[in-house]
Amino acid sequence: MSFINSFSIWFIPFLIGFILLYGTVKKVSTYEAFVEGGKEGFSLAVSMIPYLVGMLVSISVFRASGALDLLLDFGKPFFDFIHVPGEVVPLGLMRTISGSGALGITSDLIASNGPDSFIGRLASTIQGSTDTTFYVLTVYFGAVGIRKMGYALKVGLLADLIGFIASIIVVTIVFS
């Protein structure tokens, strides 16, 4: 383990060191190439912030208006049929959406269940098998400028509603 962090400590020095190295070498002005790449690191991350801000306006309506609550009435007789705990399904919902968001719910999950409970698992199990398509949708494809992401956000979807499900009978089969 300590070989680990040692590791982890020199890694990143030595990884700029051997760059700026490299770049000498092939006689590229390297500061010049730095400061370059900082300022379109910095245009790109201003073109997003629309992208950004539109997306979490629209993340906190949908709670803030009880939507999220509203469905999840609505769906409770579904899920209850199929054994699927209610609590999970908002993570399920808000993983595609924010990953923060997603990691807030499954901290709450797991501190009121406990890691080592049923739904503390599949929990953990969704929060590492979906990913948040929306946000990947919104500031990927909107930095590089992609307005048409239809097929992308059906694609998305799918494989996040695969990796919940699967994560569900995995757990199921593993844990129970």
Given for the second form:
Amino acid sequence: MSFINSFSIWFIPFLIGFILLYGTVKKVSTYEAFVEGGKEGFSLAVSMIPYLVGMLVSISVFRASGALDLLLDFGKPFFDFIHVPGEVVPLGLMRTISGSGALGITSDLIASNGPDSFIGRLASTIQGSTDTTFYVLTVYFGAVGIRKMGYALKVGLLADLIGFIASIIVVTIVFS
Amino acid sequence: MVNYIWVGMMVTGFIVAMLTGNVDKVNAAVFKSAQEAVTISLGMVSILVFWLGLMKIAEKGGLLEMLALLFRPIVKRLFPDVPEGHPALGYILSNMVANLFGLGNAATPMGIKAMEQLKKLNGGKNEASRSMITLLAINTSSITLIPTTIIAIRMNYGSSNPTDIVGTTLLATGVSTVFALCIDRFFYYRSSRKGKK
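With the form predicted on its own done, generate the form predicted together with its partner chain in the same format.
Expanding to the full complex; the earlier chain stays at the top.
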């Protein structure tokens, strides 16, 4: 615990210091290079805006209308049948469409069930296991202007599903 | 496909809102989330500027080439389309390493730089190439060594052992990454077969 903690605390300063010293040794004009590279950051962030606006509006319409809840109610008998706790299903769905939304559900599940309960641990593992496919897709492809995504979405969503199932199986084996 | 999902979520949302009387909530959600999207993008400016600035130093010093050389055997198999010594490999590796340590903020700019290089390799087309989709698959299922955020939340809620999910997370992400790569390969070979017909 303390090792992992201090590792994550020290990793960033170490990484920054290492890059700076390495550049200096290699006679890079570090400050100028930093400014030159940093300039790209601004235009990248701005070029992302239309992609994020489009995606987030669509997701929040789907959520605020109650369509997401309907979908979950519809699937409930099925999830009961395969012994997946219904509480984590919204998390699994949300994980693919909204990172902050998923984090909200996770902390809610941990608060109401306790961090060391089965559901608390399951929610923690799911939260740590997959990344928000729609977000990654939007940001990564949006920033470089990819409009034809090919089979990328299918691959991302199937990977999420596998991550969700793997989390349930692993947590069930380890903690119950 | 993304076109259909995008329109589908909106239209379904509007229809459900009419039936359930949530129209006012939906109206508010439209403008709130549009604003949120801009806030997120602009909020990323500081992180992007800082890490891209640092990465420029690493790039000019030759650090990225070195990383790429070190892990060449693995990455060559994952990205057979990228020629040896191409700068994209260095960015891909930094992206993977940052994800491994749960540094999402550092991983994003490197992933974007990698995509930029892969786009150049693909002749600047606005179409996703094979390597781009592989990089995406690795990112959405990314192996996580230290899920920093979730450990912090567990500590907040008084867990007796906040890090006891590190093992299960590592296992689950390992499984999902392997499967993601298999799925990626499956779709690639299927689509390339279709292309030949």
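Numbering follows the first chain given and starts at 1. In this text the structure is predicted, and so the values were computed from the model without any measurement.
Peer 1: Would you say whether Ile165 and Phe118 lie in a single rigid part, where the chain moves as two parts between the two forms?
Peer 2: Same rigid part: Ile165 and Phe118 travel as one unit between the two forms.
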